[in-house]
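Read the single chain below, which is given as structure tokens and is the form predicted alone.
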Amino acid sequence: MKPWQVIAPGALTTVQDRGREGWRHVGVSRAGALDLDAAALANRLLGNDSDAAVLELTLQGPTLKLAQPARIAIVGAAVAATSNGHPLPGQRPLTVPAGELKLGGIREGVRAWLSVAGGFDLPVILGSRSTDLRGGFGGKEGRALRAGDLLPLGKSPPTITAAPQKTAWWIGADDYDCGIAHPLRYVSSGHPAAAALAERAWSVSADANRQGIRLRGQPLPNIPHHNVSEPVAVGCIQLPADGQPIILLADAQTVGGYARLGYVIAADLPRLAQAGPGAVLAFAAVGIDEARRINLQHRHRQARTALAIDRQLARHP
């Protein structure tokens, strides 16, 4: 397959995966899609690896020039994307011609994944093709797309077709939804003031992006700490000095300094991908069972969706 080529890049596009694991204890953080239930869809919809490389595209995607028909998906929040003019819809499996390939704007949410059948064959680092901002390797010279740019394609099936095709068939809200219209549910630490998280409502500041979303809100009670560096994680809660949390995403440190309040489960992780600046939060706490009961029923589901994605592509090759 050619590559191909980017001829306008979007906000902020990224190469992505599942992200690098095991390496935590050297100070490199995971990296990957911020939503990797949607990265996975996106690669199921295509027969791929659930672990191939997509795009991750935040606010407006990039506009990329095709020297050959391709198979791709676009899975997350509504993207006004265009092949050759055509309008393509999201959630499904799509044939596109060579050409222009456009993903526009954003709207409901602020991200959207991009797969191709045989994934982006850029080099694996670390065990992973993610791209690590913050330490500037991985995807694309470990970096943002920009203009000019080629992105390889892995090898994959010969596709011909003369106009966009897509299926008859789709992923629906009751088998993906990436709002973050309910309550964002989290393990306390034990922290005095991680119950009066639940209590305060929240907004997303704009200083928000890959590496964790500040939130803004009537700030929470500045209690002594220690401040000394403990090991975080992927959603960690963080309590800074002015009583403003931090979540922290997929290009986390390793290791922080500011009291931990908590962690949101895994299970919604996921919607805050979504969580652009504005956007409106509210917080429940729950214990460490009903974090397993809900995280094991998500767990469930992804395996349906899985299951029926697999049937109708066995049906509908």
Given for the second form:
Amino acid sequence: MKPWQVIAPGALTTVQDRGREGWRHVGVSRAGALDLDAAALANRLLGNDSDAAVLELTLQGPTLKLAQPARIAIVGAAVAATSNGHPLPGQRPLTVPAGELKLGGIREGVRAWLSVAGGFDLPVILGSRSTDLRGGFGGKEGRALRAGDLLPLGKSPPTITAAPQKTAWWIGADDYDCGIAHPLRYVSSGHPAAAALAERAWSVSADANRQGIRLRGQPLPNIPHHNVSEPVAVGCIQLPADGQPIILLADAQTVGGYARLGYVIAADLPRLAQAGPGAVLAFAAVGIDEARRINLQHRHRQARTALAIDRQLARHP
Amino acid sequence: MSQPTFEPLADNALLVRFGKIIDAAHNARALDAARQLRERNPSWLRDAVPAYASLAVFFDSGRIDAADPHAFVAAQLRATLRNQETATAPIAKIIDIPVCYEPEMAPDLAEAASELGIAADELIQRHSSASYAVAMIGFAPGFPYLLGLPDSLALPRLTTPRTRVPAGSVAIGGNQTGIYPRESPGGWRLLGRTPLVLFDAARAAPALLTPGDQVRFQRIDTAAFERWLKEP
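Starting from the form predicted alone shown above, please give the structure in the form predicted together with its partner chain.
Okay, now the whole complex, with that chain kicking things off.
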């Protein structure tokens, strides 16, 4: 398979898979797709392994030059995508011809994941092809894509088409709303200010990135904290002295000295991936047993979607 | 010894806290519990992350046959911690780190010495004659937080952090000392630089230092620093 060429890189396009496990004790972040479910489904739609590397698109996608036809899928928020000028829908398998694949602006969210049959074949470093932007390794030379980059592809059966082909079926797009009707659920650490998180309206500040989301709202009380750095995890909600909470995402550092209000449950992390600057967030506290029940339901739903995809692919390969 | 507390850190992680101060005894318990877990290597263990006075255990709940995985892991840890009463600590690996304290690599040395009211040479002498323990790694891949800085060398952080700290910079921030593995922003006071590569994701052992190691700084001159860079 001939590599793809990056014509324009987009706002922040990185190579990601499921991320790194087992290296946090030497300071290595998880990295990986901010919405692991979306990345896994993008792969499933093409029959890839669930940990094949995909591109994570942010706000504005890249323009790519394809030397030959390819099978692809775009999952996540709505992307204004075209193949040689023909519009492409998301959330389903597509076959696109050689030429220009343009991923434009992203709406109703800020991120989407682009998979290709065979995956992006970049070196596996510490068990993953994910880009670690802070560590400067993984993915494409440890950084976001740039114009002129070549993206090697894994092996896949050859595809022939002169015009884009799409399936007549697709998977339902998720509702990424995090507002009052659909609050982010969190398990409280028992910190005295943790309950107040659910009682106020918050918005996402302009400096949100893959490390974390800083919230803006009426400050939470500054309660004296021991400030001794402790390990943190993806989803942890920190409370700095200014009272504006920070939610840690996949590229967050592995230890932190701020007080912790609790953590956003696993089932709701995908929605956080779509919370761009200015997005309104509401929170609801859940007990740990309820969190487990919700996470289990979420995994079952993912599994049902994956099986439905497999059935469709078996019928109309 | 006080009783540790247990707290869910995430859906897939449990935090064990031994205390709320930076303390060698708390750290030793965290390091030892992490080591014991790694040696046992249960199928559910994903990572054991020690810090100054706490330990995070990351697990795969799909490999835990219990309704409450956090409680299951807490029970496993309580058993591990009971072993600590009788266990003897393994002998720590000692790693010598060459450091060039010459002015071009130590932009904050002269001012730091004057703030402490000692000569620059005295600061270097005290910094390089102490022995340090790697309490934890964090901030960036391979960044060691070291215990053992003489109290007389504690220095406040810069009021405005630098946007660029060169890789290998050896620094003091408050009563802590550490080494920047990679060029990054940072607010600690830069006293010297090592030619060693602290973290290289392509190495079989990517991090030069791991929690529990002992570190000594060895003063080298600029010529030796340049030689190290050419022939590591």
